[in-house]
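First, one chain by itself: the form predicted on its own, in structure tokens.
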Amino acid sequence: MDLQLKDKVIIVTGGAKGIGEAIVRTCGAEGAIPVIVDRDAEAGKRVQTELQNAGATCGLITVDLSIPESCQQSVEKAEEKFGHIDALVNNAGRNDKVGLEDGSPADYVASLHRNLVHYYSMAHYSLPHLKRSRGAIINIASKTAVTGQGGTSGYASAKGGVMALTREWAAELLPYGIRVNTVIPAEVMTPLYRDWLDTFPNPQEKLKTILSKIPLENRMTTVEEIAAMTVFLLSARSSHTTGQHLFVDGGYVHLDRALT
């Protein structure tokens, strides 16, 4: 299936590693021009170089997205280099474990800046360009917003905010033909997820327990599966889909636990 993404400029925040990296690589494979926006210059350069060596075009902007001015600069640099912006993937963030009991109000606000505020800032500064291209926005959320997890008030509420913003923006941007959707992962093996597993005395035993609760094939969702859904939603093949929350999780969130 031709996703009709050739030469489309797609900004991907947190595009240097994990889910973001997979989205960048999938965009490149479809002939799009992904622009990595990430604070990890070394990882971003590695991905950019590998894509360029494979014949793709890929941009790289190294910034700290927790600073609103950096979001504006990222959008301006992408537009200046490539001349247009066709889509935005808001993905950057991390489960920083800012809880109600162990955190503080200041920690909570900082978590919102790491995981939510830059979603708004990137969309705000991208909007004039997306209006011209009748583009699309994909927000990456997390199952924690739906299920809760415990000990992660900042991240969970940020991801809940992401889901709410998806519906709000989908409604607000209807007149411009801009589609907005959320992709919601659950258990995906990323570098950050591996770091979390390693905090347990027996990481392999913990992983085995998690896998046993994933209904479809008792396995983790791959970053490539998250990327495939994301890039499809960015494409013209998904031209009448907006305001949706798409769970790519092997049935983890919604299927009856009796199945596992």
Ligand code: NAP
Given for the second form:
Amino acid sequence: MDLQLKDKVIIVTGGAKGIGEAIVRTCGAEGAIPVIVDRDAEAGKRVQTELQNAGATCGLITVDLSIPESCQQSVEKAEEKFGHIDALVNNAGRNDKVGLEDGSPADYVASLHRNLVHYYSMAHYSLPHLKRSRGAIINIASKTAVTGQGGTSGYASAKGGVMALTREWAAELLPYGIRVNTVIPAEVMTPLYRDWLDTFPNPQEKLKTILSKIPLENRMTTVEEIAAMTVFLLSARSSHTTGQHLFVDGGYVHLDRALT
Ligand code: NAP
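To complete the pair, please output the form predicted in complex with the ligand; the form predicted on its own was given just before.
In what comes next, the whole complex appears, and the chain from above leads the way.
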């Protein structure tokens, strides 16, 4: 299937590692021009160099997205370098465990800056460009928004906000033909997930317990599986799909617990 993404400029926040990296690599393999926006300069450079060595074009902008001005600067830099922006993937975030009891109002607001506010800012500053290209937006959310987790008010509400904004923007941007969808992962092995697992006394045992609860094949979702859905939703092949919440999770959130 030709996804018709050749030479499309696609901004991917958090594109240096994990899920974002896989989206960047899949975009590159489809002939698109991914632009990594990430604070990890070293990892970003490594991915950019590998893509360039394979004959793809890839942009790299090193910023911390929780600083509001960095979003405007990132969009401006991408537009200056490539002349157009065809899609935005809002992906950067981290489950930062700001709880109701242990956190504070200031911690909560800071968590929203790490996980939600830059999704809005990136979309806001990209909008004039996306109007011109009749582009697409994909927001990466989390199962935590619909299942809860405990001890993570900031992250859970940010991801719930991401899902609500997907519907809201899909409605607002109908006149411009800009489609907006959310991909919702549950359990995906990434550098972030590995760090979290390593906080348990026996990470292997913990992983075994988690896998036993994933209905389809008792395994983690791969970063490539998240990327494939994301890139399909970015492409003209999903031209009548908007405002959707796509759970790419092996049935983790919706299938009957009795199946596991
Ligand atoms: P990851 O392995 O940490 O990769 C994310 C990348 O984004 C890292 O390079 C990270 O840099 C960067 N980043 C994070 N916040 C940033 C910021 N404020 N400014 C600039 N760069 C930033 O994470 P991942 O597991 O791939 O997660 C990607 C997205 O999927 C997140 O929104 C996460 O909530 C969501 N998600 C993941 C899972 C899962 O199982 N992995 C499940 C549900 C949802 P640093 O390393 O410096 O932080």
